[in-house]
Partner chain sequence: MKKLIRSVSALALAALVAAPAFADTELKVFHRWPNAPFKTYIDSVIADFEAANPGVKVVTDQVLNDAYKDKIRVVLGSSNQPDVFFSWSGEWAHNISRNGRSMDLTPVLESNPAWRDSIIPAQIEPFTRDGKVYGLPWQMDGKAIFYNKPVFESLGLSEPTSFGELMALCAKLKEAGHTPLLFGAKSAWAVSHYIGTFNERILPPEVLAKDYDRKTGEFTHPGYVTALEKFAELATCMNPAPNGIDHEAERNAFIAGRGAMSYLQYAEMGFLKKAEFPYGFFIFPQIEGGEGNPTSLQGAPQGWMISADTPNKDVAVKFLQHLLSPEMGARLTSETGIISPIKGAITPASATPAQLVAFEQIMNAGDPYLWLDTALDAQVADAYMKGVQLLLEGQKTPAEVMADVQAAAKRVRESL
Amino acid sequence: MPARALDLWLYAAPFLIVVGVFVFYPLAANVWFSFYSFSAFSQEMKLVGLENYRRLGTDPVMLTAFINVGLYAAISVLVQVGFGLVLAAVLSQAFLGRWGGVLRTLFFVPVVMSITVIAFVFTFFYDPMTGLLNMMLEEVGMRSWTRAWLGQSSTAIYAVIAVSQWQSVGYVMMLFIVAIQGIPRDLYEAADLDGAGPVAQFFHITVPQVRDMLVVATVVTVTGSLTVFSEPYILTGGGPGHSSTTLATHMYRSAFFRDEMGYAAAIASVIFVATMAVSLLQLRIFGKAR
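Could the structure of this chain by itself be given in the form predicted alone?
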């Protein structure tokens, strides 16, 4: 082997070892475990083949979980990507001056906060008796809209999703602000001379110029929706019933509440395949981002 090639392998070896040990080995081991039925506290592992995967196809909770993560993804793309882009465009305007930096900081603060702390705060916000949300609705004469937001099957998943949007929109906003700052100002100046207003400039200059970041933000948002765990688990535990269950919370409960480690491994494999498939599909549709 040439000396230069050997040097390259030696430099890459630490990275390859870490990725192999902490990424590829756990992934392969999880797929292997998914073909077995076993308990975390038992030495016995019974080979069941594809039985865990056949069970997934008849598990009604899996259908509910897929519907919930689908809602998560759709709303997240609309709010985080759509509203995040609009917010970034507005906060990048020169007329805001120093207030632009202040507002960016305020919108980004929830991103650096612990999601556990945020979830507990919103638990009080949604409280049916003393929660701020119901109190505000009563004050504006909308008492009929008050309800136990986290305690009703019809509203629990939407209340959980709202928390995620509030916490994450600032992150996507900052991604777009970075992309917008790279757009040549000459394009906006030329558009001003042609009489294009702010809305026309947004759709004809900003959106096409941040296309690569738009793809990246969409992929990150959708894959994050498929693996969301903290918000539904802390706020509702996946309830009431299974109305706010996601794939990750179903996997967690299968593993650590029902002690069905093989079945949980099968759910984890499905999450991985679904995440990869959605990511590749998005890149195929929107084009490969740089």
Second form
Amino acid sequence: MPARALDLWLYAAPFLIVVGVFVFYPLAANVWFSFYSFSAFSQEMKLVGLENYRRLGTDPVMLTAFINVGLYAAISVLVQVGFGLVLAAVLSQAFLGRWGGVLRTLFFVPVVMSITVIAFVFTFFYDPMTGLLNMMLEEVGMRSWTRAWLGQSSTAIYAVIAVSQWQSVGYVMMLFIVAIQGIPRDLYEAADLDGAGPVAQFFHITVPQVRDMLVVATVVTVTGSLTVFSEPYILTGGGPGHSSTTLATHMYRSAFFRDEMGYAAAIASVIFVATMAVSLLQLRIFGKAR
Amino acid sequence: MQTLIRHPARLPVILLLALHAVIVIYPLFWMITNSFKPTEEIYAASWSLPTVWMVENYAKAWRGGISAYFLNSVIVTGGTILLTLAISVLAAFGMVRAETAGAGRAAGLVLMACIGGMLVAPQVALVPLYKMMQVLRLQDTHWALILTYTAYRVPITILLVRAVFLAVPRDLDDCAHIDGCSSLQTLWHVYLPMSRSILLTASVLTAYHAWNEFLFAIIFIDSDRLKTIPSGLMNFRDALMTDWGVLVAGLVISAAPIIVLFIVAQRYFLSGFAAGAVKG
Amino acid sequence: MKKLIRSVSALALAALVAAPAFADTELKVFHRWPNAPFKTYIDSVIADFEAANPGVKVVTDQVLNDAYKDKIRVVLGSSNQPDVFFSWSGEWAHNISRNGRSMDLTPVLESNPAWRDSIIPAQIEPFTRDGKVYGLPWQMDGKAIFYNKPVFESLGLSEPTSFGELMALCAKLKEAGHTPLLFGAKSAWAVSHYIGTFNERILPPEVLAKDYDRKTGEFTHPGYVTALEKFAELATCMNPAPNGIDHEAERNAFIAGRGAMSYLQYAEMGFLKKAEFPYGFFIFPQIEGGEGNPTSLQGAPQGWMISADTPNKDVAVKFLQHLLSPEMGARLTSETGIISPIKGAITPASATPAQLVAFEQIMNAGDPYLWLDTALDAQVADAYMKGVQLLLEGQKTPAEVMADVQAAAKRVRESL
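Rather than the form predicted alone that you just supplied, could I have the structure of the form predicted together with its partner chain?
Time for the whole complex; same chain goes first.
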């Protein structure tokens, strides 16, 4: 029935146009742009071949950015996926009753808040002169621990990462809650009869049963870390120095502060390859599992 | 308390939950109390309750620009939802009908485009999109945001809608055909009524992304009067460097609607996140 | 293919994009003052202008400082250019005119000699490239160390005349339990003002002239390292963790009396009205052994440009004439504390005694030394400012910072 196939193209046309114009074409154009040198406000584009990519290899800021997104990914997986799973398992305990639902809602609230709002609030907390964090440390007699959390290159990236954890742990928790709801109850009932404690049940039933979601959550968290922009941009601007720079903030600053659009396009290509690799890894893992 | 004595193992669980609850609640609590203070008091005593509750901070924040950002966010989010749903429903409908009519290969190609689209991070397209906005004269219009947000939300939405459409019984489809419905009427009278819940879920997910998007919002919009909340707040802060109470009141106003929406439409968020998790 | 995609999508979108509604003439102005009192002043000047020119509607947009530096690049490259926009002077301005984005104002000035002659010529100079004027000054400025007079008097201190005296003074302040010098380095430009000053004092002017030029900049003179070493020495007098503090917070702390000194711009005097103590100020002292200009004043004019492609050229020029008139200049100084470069605007009626002193200092300083961040190519400035932030916490040595700067300068030279 070729008529139906023609129908399909008509129905899918708006989708194909929008995605073609705003997703796939830019992806290709980005590679093209990365071979040029040009600034945001000039018409001239100078062909420089692979120069931008050669520079990526020697740019120390790229190295910092990679280390930072690596840290971002590692800590996020640990806190969001690890702690998120624990929270989800705990909240699914029957004895909590209505409290389970209330807390679940509460823990998800940071996820729906705008990152700008959250970042501003945490800027107040981190302030070296009047901030709550230093004040609390002084109260409990840990004066030597007080510092300019966002203004010191040794702590800036961790302070930024902490804000992301506060916002996102609820998101991953929610993914796991949904997954846990899909686990057949009789598995737990059988374990109860066998006398297995809650910890044993967590490791022997919950974790294996949500394995797919573990992979998904890890991939979501890692790709999120590779492309993270708003948190460092708003909280530190990538500083002090380049100490809290990420791939996306380095790209943004190259494009719109240092007048190097071509170089920014090259950084974008790196981000694409990195996120693609992680996503393909996910598909592979799922492919093997089935 | 009595149950605790009977089940001592629950104590660590309760402690853990209580601790996390404090960590989540405190910043929210801080925001609300400080939004009622004058600047000096935030500076000097940001942890205590306001001595005088300055309700006018909210009026000032609203007049000082938040109302416009708010309206812009509503327009952009609303536009994105409508466009995303319209495009996704059409495409999903076309795919489902093509598959059942033996044109599965063509539908498979569209499916590939969906999956491919989901794999591209918006950040990667930034430089070319910026150039494109100039050429298409979309820079500094709400369309720049609506179209790009739509483009990056449509692939996942199609997958969600398609899954539900596939479950629509073929009999109904044929009946409609016999009754003389055109295919669009079939979509309208048969498919859509049966997928209300997934459409709501998709709307909520789209709203969540469009309401909070930051990178495109700061680049594609120049005029203060067109800015959405996430990017407008940056300007709002710079303008109010000396008026913190008003700034924090602005933060509360910006955060409140989406939190309320979430609490009201929680069910759809939940099923959406379950279904949407296949992304990645 | 690219063209095809563009035209197809343009067609598809044409239906979607509503045409903007225009008043008779809409003048778009983009500047960097979203905050009071500056925005209030500009808005009132615009209201006057609109009243005097029926049919003209002025639409403004504004973002602060560092954000402006990003946004103006986006906007000037866009299909959505402002007609009139704020500009720093020096390389920052040249970058824009070189790319053909700002209108050559020379013919306009020639046909309006009275207007031209009402502006202090030395202040026009930094907007001039290859003999053509691409921008006009709106504010004169300079950087001085402001100090808390009662604190100085209580310890019997007087204004230092050399770097050595400044350091000795800091030691005494510290001993008495004061924070000698407040510094907020979170915004990178604040760092650049210090470095610019130290470079001026230590390096011979001809070396600076060569290195600040993007075509010939090398930054290999040993004086650059010395300048950073001296700066690091001064940093021992500062509050801890300057990188965590905004410049605004530094100024507020000074106003609140929580530090004895702060390196501020004359343009910030308007804010200092809130201080409950008398303050004094002095130009950064000479540095022993420096080969540079011992008394130069760091500070460049800031002003306005007209977009090269504006369809509203006449209205835009008229607007600048209004903005840069002696009357508006006097109001600028009295209402915002910014010192106007229009002749006759600075009088005892419009300016405070302190502003009159500042005005004299600027007039006597000879050629203004540009703010480092706007004098250098953006890449070099970025390397400098980011490097010095790390120097402040001991993460980098002066030599390492300069190695980064040299590499950036080399890249800029080679890209030309």
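Residue numbers count along the first chain shown, from 1. Just so it is clear, the model here is predicted, and its values are computed rather than measured. Just so we're on the same page, rigid core means the largest C-alpha set that superposes within 1.5 Å between forms.
After superposition on the rigid core, the Cα of A12 moves by 2 Å or more between the two forms.
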